[in-house]
Amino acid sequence: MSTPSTGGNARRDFYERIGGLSMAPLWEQLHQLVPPQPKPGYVAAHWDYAQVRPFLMESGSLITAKEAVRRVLILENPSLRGTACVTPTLYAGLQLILPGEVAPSHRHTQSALRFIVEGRGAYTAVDGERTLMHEGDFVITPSWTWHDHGNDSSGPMVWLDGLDIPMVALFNAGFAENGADDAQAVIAPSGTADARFASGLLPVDWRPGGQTSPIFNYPYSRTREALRGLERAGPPDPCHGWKLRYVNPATGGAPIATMGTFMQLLPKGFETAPYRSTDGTVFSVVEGEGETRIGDVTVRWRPRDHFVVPSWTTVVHRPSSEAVLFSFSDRPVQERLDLWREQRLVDA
């Protein structure tokens, strides 16, 4: 039996002629494709709210809310250009909502999320229901649900938008539509959702029709009361801090099928234990002062800045003050295909 060629010259013949037939050599990317661990093509980045807001007031001046049918800055991770992402999965932007302005009707397959970052009294609509926006409160607009936004108050509405739309181009499964008005009509008085299920209890006949919540506003109030309450229960957690995540109430799960989102209380002084996961995360500061580091950087950090923590990166969160952190992730799509990993080194 002879043995095979191993000259360079036999291989690269060999290669050129299966690549005439769409194939290639696994064991020259094999590596590459099954690695020993992750390593994000993507870096730690920082975005300076102090910096950033100038240039999203900027942008009200220079075109329309109806015009740019969504004014938002979008945040693009630096090793990312070009592609709209701020990590491999996610989309992040700030949208800016000036006094009397409206964001016309659309809906979407892509996922949102609003977290709340300056203003109050703003207003988004889903499916026929308005809730107004404060700060910190977290919104949601589900797939394919009608939406549109409001400033009827007498200031700027900044908001940090997270999208599934890497994840949606991923299997080519983009829908849109626009609505035949710039505002739905209103057809559930505010606080409906609320009122059916944000206490605890259900509609006794209501059944999910899906994977996300019935309730499309969490507001701010009720998380900081959860987690003054989760301070007084107990100790921090070493690596979290006092830390909660957002849930939908029929199902215990996410309340965005892709995505995570949490909130956590990080005590004035507190160090958190190194800790790493798979999920990048994007970061916005709510409330407190203080750094991060993320690898080999450290990102110091203040209310309304946002920064992102790549997969696989170790992470220590160092509040100089009482701080609130938000954050969100493509944690519960690596938890339902059984890929999301964790590493807490507490000891490290």
Ligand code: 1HN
Contents of the next structure:
Amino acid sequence: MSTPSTGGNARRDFYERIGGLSMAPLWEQLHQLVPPQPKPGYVAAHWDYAQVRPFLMESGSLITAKEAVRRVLILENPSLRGTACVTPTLYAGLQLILPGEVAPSHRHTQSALRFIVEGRGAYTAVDGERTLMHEGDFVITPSWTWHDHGNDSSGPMVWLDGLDIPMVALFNAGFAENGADDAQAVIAPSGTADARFASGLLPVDWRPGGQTSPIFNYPYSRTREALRGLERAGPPDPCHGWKLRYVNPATGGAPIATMGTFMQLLPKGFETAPYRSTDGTVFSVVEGEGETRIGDVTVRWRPRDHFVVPSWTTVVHRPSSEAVLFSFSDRPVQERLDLWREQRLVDA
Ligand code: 1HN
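The block above covers the form predicted on its own; next, return the form predicted together with the named molecule.
What follows is the whole complex; the chain from before opens it.
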């Protein structure tokens, strides 16, 4: 048996020669390709709405919603600048629509969620039905559905957009097209989807066509009432407080196949037990103030602030008043792929 040549030069020379055939040695990368545990290549970050809002409003004087198509300031992870990603699998942005504006109709295979941050009374139309949006509402525009937004109210509307753009890009499965008209024709009165699907009942002969929820606005009034009910029903979970996931009533799954959405209530003075999970998560603060420790970073938050928690990074929430947090992540995808894991660092 001959002794392998350990000289760096011999190996480097070898790497160069196989490089010419588009090959590379696995042994130089094995450990980073298969890490013993997730090592997210992105960081915790916080967007203070008091700092963000003036720029959002300034964008309103720079470009119209129609010209921009979507007037959005992307929340880009500081470690992923230039990629439009808030995590490696998720896109997030804050969208502004001013009174009288229309964001024209289009559709794409990327799914979108809206979480309403400021204002009331603008609408989103999804496949011919409009819904008026209010703060705290969670609205979906599922994959390949026609959607446009309009603001017939007297004030600006701001919402958080969450999209699965990086996931769709990874699969090279993106398609998009523009509508014939800016505002699509209304074919169902507002409230139709809610009436048909949002009462624990389904139209008798209706069958789900896929994973997407037939409900497209989950109003805050109902979500808040559910949290109040949970609070009365029993003690908070040590890691989550009282936490609910939004659900497609026809399947029990997430309303959008690619993104899970959650709302949690934390009582004043509570400190959550340390927790981590493999789904990097974007939070939007709805009510209350407090701070969250994310690994060794602490962010102080108020209503309308946003922050991102990387995968497998330990989180502790410390609300100084009663608080309500909305969040979204790629958890349904990880669950479908049998990849999702969590760790509750709490005494049994
Ligand atoms: C989009 O269609 C919307 O419909 C928002 O409001 C943000 C970001 C990238 C691609 C499409 C919307 C988007 C988007």
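Heads up, when I say rigid core I mean the largest set of C-alphas that superpose within 1.5 Å between the two forms. Fair warning: this is a prediction, and the values are worked out from it, not measured in the lab. Positions refer to the first chain, counted from 1.
Put the two forms on the same core and the Cα of I18 is off by 2 Å or more between these two forms.
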